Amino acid sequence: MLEAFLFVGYPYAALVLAVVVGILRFTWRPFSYSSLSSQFLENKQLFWGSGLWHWGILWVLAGHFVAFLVPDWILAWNAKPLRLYLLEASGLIMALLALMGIISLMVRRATSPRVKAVTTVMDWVLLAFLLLQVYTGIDTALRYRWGSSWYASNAVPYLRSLLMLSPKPEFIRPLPWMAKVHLLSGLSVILLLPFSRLVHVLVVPIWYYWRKPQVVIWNRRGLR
């Protein structure tokens, strides 16, 4: 019963809530659809923490996404020990960068008086789940090894079964408990997405890269 809830009911509940609440928030509170940046309050530690976090987590997510699309290619790549070591090591390095970044961001929110004043409970809840997500991924990689292979052979079929509306939790049943916590924390981050500042990932202004250049003129009073 618990397994059915955690690995069948909970994924769908998280996804439905993320979509529905995300649409409602965009409709009713469109100006809250941002990261609510605190850069003006403190910039130096944000620069390093955010940089490490984004570089690390984006590469990790890209690796997960590629493995989800072409799991057979990942298994074929891992058939050679050297290539397996390179893949595992690069993933671990990126995850460690993300870990240092999220810890730095948490320290910043706890120690900077200006940033602390605008930090909400949801900010801490989100940071805690992101920290749990990264930590469990690193712990799984170090303790059980070759996660890229069993992610492709077990987790991917399970995730695809969810998308096909035919959930098959038996694929992840043999996985270690830390890997299951990693999966559940990831689902929790999806659930929290529309309720937190993380919602900004849904509206990344990528069109800035190809829009026409704009001329910005400072208008200061008293100057002629």
The other form holds:
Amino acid sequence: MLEAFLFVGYPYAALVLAVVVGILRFTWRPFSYSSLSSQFLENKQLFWGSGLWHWGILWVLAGHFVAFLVPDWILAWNAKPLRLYLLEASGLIMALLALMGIISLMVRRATSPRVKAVTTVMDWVLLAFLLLQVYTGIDTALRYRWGSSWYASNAVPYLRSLLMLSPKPEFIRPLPWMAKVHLLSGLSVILLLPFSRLVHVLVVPIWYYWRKPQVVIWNRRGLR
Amino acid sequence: MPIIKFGFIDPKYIIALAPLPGDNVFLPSLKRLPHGMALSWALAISAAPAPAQEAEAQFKRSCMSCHTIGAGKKVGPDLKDLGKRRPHEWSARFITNPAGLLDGGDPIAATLLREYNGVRMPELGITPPQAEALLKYIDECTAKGVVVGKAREIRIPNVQDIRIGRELFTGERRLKNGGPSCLSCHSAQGIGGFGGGRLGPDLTGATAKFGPGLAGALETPAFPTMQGVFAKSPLVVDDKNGIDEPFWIAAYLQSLNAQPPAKRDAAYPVVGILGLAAGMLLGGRMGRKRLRGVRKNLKAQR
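Now that we've seen the form predicted on its own, could you pull up the form predicted together with its partner chain?
Whole complex next, starting from this chain.
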């Protein structure tokens, strides 16, 4: 019963809410689709926090995503132990960078008075879940090696069964509880997506990379 | 096994919302549903395969890696005549909750554990009705003289077998059906690099524990974590082409028998921390010029 709730009911609830609320928010409050940047308020710590966090987490996420799409490729890649070690080591390094990043972002939000002034409870909830997510991921990677292989062979079939609408929680039943907490906190992050500033992942302005440069003048008094 | 598995949706509500046969419109109408029809719909929704077939499939899935019916001992006892040896009530309790009896000081369970090298029957998540069906199936096979499974003939592995087994273990030789290599989750003495996986146990001493039945157990592994994976991509035994993956892997593990388990060093986390430091240095270097805007350069050009 608990299993059905946590690993069948909750994933669907999280996904459906994320999509529905995400669309509603986009139609009702399009300008709230933003990371609500606090770069103007504090930029020094942000460089470390945001930089490490985004570099780390985007690679780790990409790894999870590729293994979800083509688990057989991951297993084939991992067939040579050296390649497995390479993948696992890069994954761990990226995850540790993300961990440093998220901790630094949390310290910044707690200590910088200007950033503190614009911080909401939801920001803290989101940060807490992201920290939990990264921590449980690293813990699983260290204690229950080699996750890249058994994620592809055990967890991906479960995740796919969810998307195929015939959930098979039995695939992940024997996994250690730490991995299950990782899964649940990941689902919670998806659930929080439309309710928090995390929505910015859906509207990343990647076109900045190829648009023409613009000079932004912040303050006329500074110019002579 | 009902098809609707949502924890919070009772199948009867699904029935209530389904259109009735002959209805022109979609009309939620439990009241108009004749009682008998509701029952038959409920049965249709949760239709299970015939119990006998289900029990046979379950036996193959969960039991056959370690047991035969009438073909001799494997990792565990031959289950022929089980109904005559022990009351069904005891067997059902053991099948549904092996740890309860093994740890609870049950004298029969303790004797069995000693007799079979301390190999514990794993928790297979079998429900009481499934256990009943299994026991009935075993009784039927016993009565009809049907033999299920086969105990492997004992073969002495040669150097070649052991080498292939090691390659299969580490993954250098892919398993024919594409399953993940043993190294994904298991370690063993003598694996280089960061060592083997740690999701499952170190297999260095596996042969001492499982005895000659190890190869048989690998054919259809009933270990909970492996079951789902290797049901889809089982190890290949193909006598015609001389392929016997379970035997090769067992041969490799047997060759490690007298050795101590693999050492667990900290190389992997250390590489992680070094990588973290390198990443931060690189990040700091790349971001050195971040506080110098483009404006300065543009002004210089003027």
